[in-house]
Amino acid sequence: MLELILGGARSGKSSFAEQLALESGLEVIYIATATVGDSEMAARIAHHQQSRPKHWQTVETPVDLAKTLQNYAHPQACLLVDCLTLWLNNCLFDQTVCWETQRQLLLEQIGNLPGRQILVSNEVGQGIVPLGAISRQFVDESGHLHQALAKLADRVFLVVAGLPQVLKG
C-alpha cells in the first residue's frame, strides 16, 4: 500500500505518519532524507529522532532514496519516508545528482514494491509564486512530485494543525 501524506511545516504530517507505521503492525524502517545543514536543522532532526520509537531502524537517504526503497521494501515491512521536499532539495542542490533521473526511478517502482509505503512532504505550493528562479524550480518540481505521486497512491492525506484529511482512498 501507497500512502502520501502532505502538510506544510509543522502541521502534524511527520506525528500522524508515525501514527499509521506504528499502527501497521509491521517492521518500520524510517528513511530519513534530512541532513545537517545548520544548528537550527541539527535541532529538527533531533527532534524527529526523539519522537520515534527506539526499535524503529533508521536509513539515512539523502538522494538515493529509490534505490533504498528498492533494497529495504519487503511484504512485512513499513517503510516511511520523511521527508520527499528535503530529498527533493538535496537532488536540486547536489550538482553531481540529475533531479529529473532521480525522479523517474522513483517514479517507476514506488507502485510496485512490497510492502506498506507511507511517504511524507511538504505543501509548498499554497502561498505566493516565490522570488527567484531556484525558489520557483522547487515549488514547481515538488507539486509535479506530488501530482505524480497522488496518482499512485493508494491513500492521500492532507494534515493540517494536526488533522488528517482524508484526499484520496
Contents of the next structure:
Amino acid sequence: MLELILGGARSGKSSFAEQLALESGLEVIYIATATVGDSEMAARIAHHQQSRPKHWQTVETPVDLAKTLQNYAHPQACLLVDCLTLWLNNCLFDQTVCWETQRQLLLEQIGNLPGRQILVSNEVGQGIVPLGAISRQFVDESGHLHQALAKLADRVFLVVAGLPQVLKG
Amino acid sequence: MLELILGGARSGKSSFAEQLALESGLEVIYIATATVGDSEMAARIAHHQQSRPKHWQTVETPVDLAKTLQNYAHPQACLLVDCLTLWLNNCLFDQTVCWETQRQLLLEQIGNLPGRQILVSNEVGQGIVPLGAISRQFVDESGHLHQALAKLADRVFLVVAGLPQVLKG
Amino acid sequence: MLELILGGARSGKSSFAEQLALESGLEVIYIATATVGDSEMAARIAHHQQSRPKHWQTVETPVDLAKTLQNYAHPQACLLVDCLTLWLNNCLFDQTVCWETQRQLLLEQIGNLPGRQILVSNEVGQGIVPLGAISRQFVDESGHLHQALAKLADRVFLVVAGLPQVLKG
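Can you give me the structure for the form predicted in complex with a further copy of the same chain, which would complement the form predicted on its own we have just seen?
Next comes the full complex, and the chain you just saw is listed first.
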C-alpha cells in the first residue's frame, strides 16, 4: 500500500506519517533524505530523530531513492520516506545527478513494491510564485511529482496544523 | 453556471478545468491570459497547449477579460479562462490599465452570462507574506478577487496534487 | 470554547471570525495585535476596523497576549484575537521579548479560560521555504504554534476564498 502525506512547513506531516508507520504493526524502515549540510539542518535532523522510536532502522538516502526502496521493500516492511522535497532538492542541485532519471525510476517502481510505503512531502506551491528560474523549477517539479504520486497512491493526506485531511482514499 | 478552480502552482488545476470543460459537452472556448513575454513563459504556454484538444477555439486576452467574456458567452458555450492570476498580473503591471475598473467590469458581468464559465486561478496566499509592497498588493488583490468570485460561483474547487477538493457546491 | 481560524493572506479569515463572534451573542472584545508601524499597516488596520461593529471594545496587544486574555476573559465574553501571526512577528522581532515565554504562557492558559475565544492566524507554510534563517524560523514557529493550538481547540477552520473548511470539530 502506498500513502502520500503532504503538508506545509511544520504542519505536523512527519508526526502523522510516523504515527501511521507505528500503527502499521510492520517493521519500520526510516529513509532519511536529509544530509547534514549545515548546522541548521543538523538541528532539524536531530529534532526529527528524537521523536522517532529508537528501534527503527534508518537508511540515509539523499539521491538514490528508487534503489533504496527496491533494496528494503518486503511484505512485512513499512518504508517511511521523509521527505521527498529534500530528495528533489538534492537531485536538482547536484550537478552529477539527472533528476529526470531519478524521478522516472521512482515512478516506475513505487506502485509495484511489496509491503507498505509512506511518502512525506512538502506542499510548496500555494505561496506566491518565487523569483528566480530555479525556484520556479523547484515548485514545478514538486507539483508534478505530487500529481504523479497521488495518482498511484492508495491514500493521500494533506496535514494542516497537525490535522490530517483526506484528499484520496 | 460559474465554476472557480483554485490550486497551487502545478497542482493540476488546469487539467481538472479542461476535464470539466470537455465533459460539459458544450463548445469550449479557451481564453488564454498568458502572453509570450519570454522564453520560459513560451515554454509554459506550449506545454499547456499540447494538453488541450485541437478543435477548441483559443482567444488570447491578457487584459480585457470582461469584454471577451461578453463577446463569446452564449448558451451552448463553455468559456474556460486560464488563468486569472496572469490576468491580474497583466493588469497590475501594465501602467495603461486600471485594475479596479477591470475587476469591477468582471464582477458585474460574470454572474449574468449565458452558458458555462470555468475560471482557473492560483492560490498564492498560503506562503510567507512576501517582501515588497507590490508583491503584497498582488497577494491581496488575488485574495480579494477569489473571495468575490467564490461568492458568485456555483461551484468552487481547490486542487491539491491533482485531486480536486470541493470548497462549495 | 476555543476556536482557531486559519487562512492565507486575504482569504476572508477575519470576516469569518467576526461573523462567528457576532453570532455568539456574547460581548465581543476585539484583541488587535497589529501596531501602526508604517503607513501600509495603518491602511490595513483602518480597513479591518471599518468592517467591525462600532460597539465592540478594542484592546491593542502587540505582545502580552496571555495577560490580556487573562484580564478580559469572562463567561459572557467572546475574545477575538486578530491575528496570531502579527503577535508572533512582534514577539520574534522585539529583542526585549522572549518568544518562548510568551508562547508558553499562552498555551498554558488558553485551554482554561471562561467564555469563548476565537484566534485568527495566517497559514504561511504552504509556499516555498523562504531564504534567510529568520524567515524559516518564523514559518517554523508559526507551524508549531498552530499545531499546539489546534490540539487544544474545540474547532479549527481553514478559510479559502472566503469559504470556511472544517479541519476539526
